[in-house]
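A single chain comes next, written as structure tokens; it is the form predicted on its own.
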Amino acid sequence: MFEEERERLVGDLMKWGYLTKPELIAAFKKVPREGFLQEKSQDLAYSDQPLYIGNGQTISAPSMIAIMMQTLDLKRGQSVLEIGAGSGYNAALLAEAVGESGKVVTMERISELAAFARANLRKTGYGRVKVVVGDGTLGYDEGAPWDRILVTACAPNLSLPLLAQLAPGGKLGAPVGEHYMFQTWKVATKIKGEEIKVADHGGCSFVPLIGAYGWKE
């Protein structure tokens, strides 16, 4: 039902320059965004806009998701930690990008959303993704060090525990700034030891990251 719309959106994202990497193009073509939305929003699945998913949270616009993932330089076999599972859509894209030999864990502080994400991932064929309920700003020691960490909510600064859990050469992508404004998508790369190099990749707008190293509720 949605295949033509999905192909059209991917074509637009490529034409606009948001999607250039073959593995990500393939992931966006395969993962059914409608399967990660509330039923009332499914008709808007392939519009390039953020959509409400419940509990005060949203799923990002596809163009923003493409920017996030392109800047992380995802590869087969990598281990990836996502902070902010939401509806599970990003985690499914990550699972496609890193393949069966990779590993994806996604963390969500809101238990109802975690259950929604887990159910969505299972029904769309991505049950191999592990969904964890907890404070994502503290990271997930059990699977560390991580090759890539993707943060899908904005904090005033990059989380120190997350940076500590990066593998050598690993990358962390996160929005940094104030609530819904003056935010920048940043990618931090662990060079060697504790040396971190941070690059800016333009403005963005995300919900607040709540937790010990984010904003308080």
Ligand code: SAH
Given for the second form:
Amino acid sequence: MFEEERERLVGDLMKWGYLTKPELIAAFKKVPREGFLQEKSQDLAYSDQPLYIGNGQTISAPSMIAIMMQTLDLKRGQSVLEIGAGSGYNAALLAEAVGESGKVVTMERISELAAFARANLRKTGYGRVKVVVGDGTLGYDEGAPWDRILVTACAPNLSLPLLAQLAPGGKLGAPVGEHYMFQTWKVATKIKGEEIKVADHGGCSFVPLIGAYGWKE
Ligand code: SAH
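Target state, the form predicted together with the named molecule; input state, the form predicted on its own:
What follows is the whole complex; the chain from before opens it.
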């Protein structure tokens, strides 16, 4: 039942122009979104909408995740840091995109959600993704430099220590703006040294990034 629905949603995301890259289409066809949801929302797994995952947090709509991943230009073998593990779904898609030769670490400040993400990733076959509990606004020095950093909660600005942890040519994608409203999906590319180029990719709506360089709780 879910397989058919997954195919249909991926077909729609392609038709609507959200998904164009073959490796991302393959990833969305493979990762079972239902395996990352609370039981009561599993029927909505392939509806293109954000869904509640507990602790006041949500998993983004598939079309939004497609925008994030398309604009990050992910490649096999890259090392990727995600800030905001939530359900673990986006991290599983990242693991598909970078392949077995790549590396994915995802950070989560709420330990219950980190446990939820870890369990979901394990049961769906993505146990290789490392889930770290902590304030992701500080980044994760142990695995730095990162080829890609994906922030899935809204930051007040882009001046995060995360930029320092990017490899040369690396990209950081983040929603930047106010609480839930007036947010823009931005991608910062590290040209060389400390030189950064920022591109805007349209409006979005995310839960707040809370931490030392984020919003206050
Ligand atoms: N990517 C997730 C959805 C993330 S929702 C998925 O695929 O399901 C955003 C998440 O960011 C929430 O779980 C929230 O608790 C977390 N978060 C907010 N501020 C954070 C911070 N400073 N460090 C790590 N995680 C944070």
